[in-house]
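Here's a solo chain for you in structure tokens, the form predicted alone.
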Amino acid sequence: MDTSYRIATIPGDGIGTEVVPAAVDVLERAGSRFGIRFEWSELEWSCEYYARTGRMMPENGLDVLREHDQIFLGAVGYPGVPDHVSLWGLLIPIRRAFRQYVNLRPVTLLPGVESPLREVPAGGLDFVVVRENNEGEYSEVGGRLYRGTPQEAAIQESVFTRRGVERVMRYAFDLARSRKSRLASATKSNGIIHSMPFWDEIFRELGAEHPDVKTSDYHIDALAALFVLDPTRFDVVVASNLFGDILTDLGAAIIGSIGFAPSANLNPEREFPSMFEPVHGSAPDIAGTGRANPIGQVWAGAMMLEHLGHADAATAVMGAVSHVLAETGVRTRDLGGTASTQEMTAELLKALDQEVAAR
């Protein structure tokens, strides 16, 4: 019996309009092999839409999304529209309205890919960052005073609530239990006097409730250095909104290309749609050239399949990705090859068919 899902796709800007269709093709093929049917609703919300309407999405945009099971996002941002306009006009309202308080970002070195780090063996990187996604440093509290004068000031407040910190940490502890039972926390309590000691206190409290999970905490500067110097020590890392954002871009770099890295904005209780997107941006410098790497978007699609309860289909998709990277010479330009987005997608589809046939 087929299972059907309504998926809202927001290709967005730049290469988003190229990698989303590529990933949809892969997901459609996986769906046909595993009895999953998708109903795709493509939404034109983007910086181009903003240029026409003055909004990143229509006033009823959240109501439109609420009618879907999940959201599949490409990339947002384009020259001429300030980044804070595109982010606060689309991504952040979605993340907050739908309580997508977990941003889950795997840091996994795929087969056939070399890390830029010298001593990392094949398969030697496999950890995940759990980023708090709804509050923290990315708050709306603050403002600008005395604009345009020598006395101009900008005030930006961080907001950490017990509820917000506890729920993301509980998710991280549960995830660590399902993996290697190791959880690291990113902090900066030696320099940030209120919010970070608060974060540390809650981490210790929850650590006492989870004695089977080995915990450690690192100041963010030391933690960033260890991502480069000794990344194999990590299993699950939990971090605030800002710290998690920065760490995961570094994580994407050490697995070989930011074009690989996926992310999931999760509402763990499944009361609302979750949103799946690659970490990379809209890359306007290569938009329209057919050079974009679709793997980050495809991997985000695999995370969506897993969230929907189709682990077998997700495994097949990632098996196809691993096969192409490890067993073929097909590479997009960010990996030193010459393959186009279309050529890489065709190779992924072929590998997916082989992956399913071998089962």
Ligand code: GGG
Contents of the next structure:
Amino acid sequence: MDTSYRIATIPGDGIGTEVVPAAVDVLERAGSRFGIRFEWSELEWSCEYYARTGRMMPENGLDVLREHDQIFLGAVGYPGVPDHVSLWGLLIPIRRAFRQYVNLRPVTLLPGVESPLREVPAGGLDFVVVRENNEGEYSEVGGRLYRGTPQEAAIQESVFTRRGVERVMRYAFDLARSRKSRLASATKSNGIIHSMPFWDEIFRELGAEHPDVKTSDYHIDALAALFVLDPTRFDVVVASNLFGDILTDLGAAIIGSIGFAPSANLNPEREFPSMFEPVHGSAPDIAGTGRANPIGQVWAGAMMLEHLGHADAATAVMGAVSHVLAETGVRTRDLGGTASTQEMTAELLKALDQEVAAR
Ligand code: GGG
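Starting from the form predicted alone, produce the coordinates for the form predicted together with ligand GGG.
Next comes the full complex, and the chain you just saw is listed first.
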């Protein structure tokens, strides 16, 4: 197996520039212990780059990324650049050009962390949201009419294709089969009259092909309530682009902090690089203060190791994260502690060394 990888890092904006170097340190340490070599290319694409050049990434940006095995991204978006400009100039073109149609977002309560939900016991949450990542409500189809007049209007079309819906659902069914064989679908076919009944229809068709997987569907409003009232019932949840995005911020909240939550933008066929990023954004309110929690980025790094076929290294990294949270009082501010990003990273490195030594 090739154990040398070219990884493009895009720290991006705000705390992305703090948590990416922290996670790179952890991955480098894991690499040195497990015989994996990384060649990192740091790309400065960001809102600052936009302010200088008028683009979020250069015209040949996707060609540059294509030369890499994987992409490791921090955060995108900063005050001064409209969010739709920063997202559609960087994150979304990457997800689409590289057919990263699965956005995998684990909702796992780590050892030593309390959920804000009163009835969830330690370690009591372990499910995954599979978010459709290439189409759906994130669409360029539409426009603005009669700008600046009293008749001004905005039209936004969602795009759901059979191919797009089927492939993400097939991934979710397969994932469910590798876990507890339970799959829930997020819909809203009572209010959204075309796309969501289509989504439900395909879910039913694929359900018939996977009789060993127990399926259920929930309207997104009821599903959001269940994430709070009864989240332990879930194993795998499949959702459209927008529903999955919203649900996983809630998922991050119930595992104790948005600072923890990781995500993997996967091209399951491996024709293109996949991209690994935390769920959180650039957090301009704490950017530059050294207070960001690096764990979401480190966990995204563990997902990258897993995708590269290094489950042992990924397990060691997550073992280190669990050790620090369960066995030490070291906490960043989002968790009510005082540790800086650097202090948390130093603790993770120490725990990783112990984790490897104990094997
Ligand atoms: N960590 C990447 C990031 O900055 N995400 C911010 C965001 O708003 N993402 C929207 C999305 O995932 O669709």
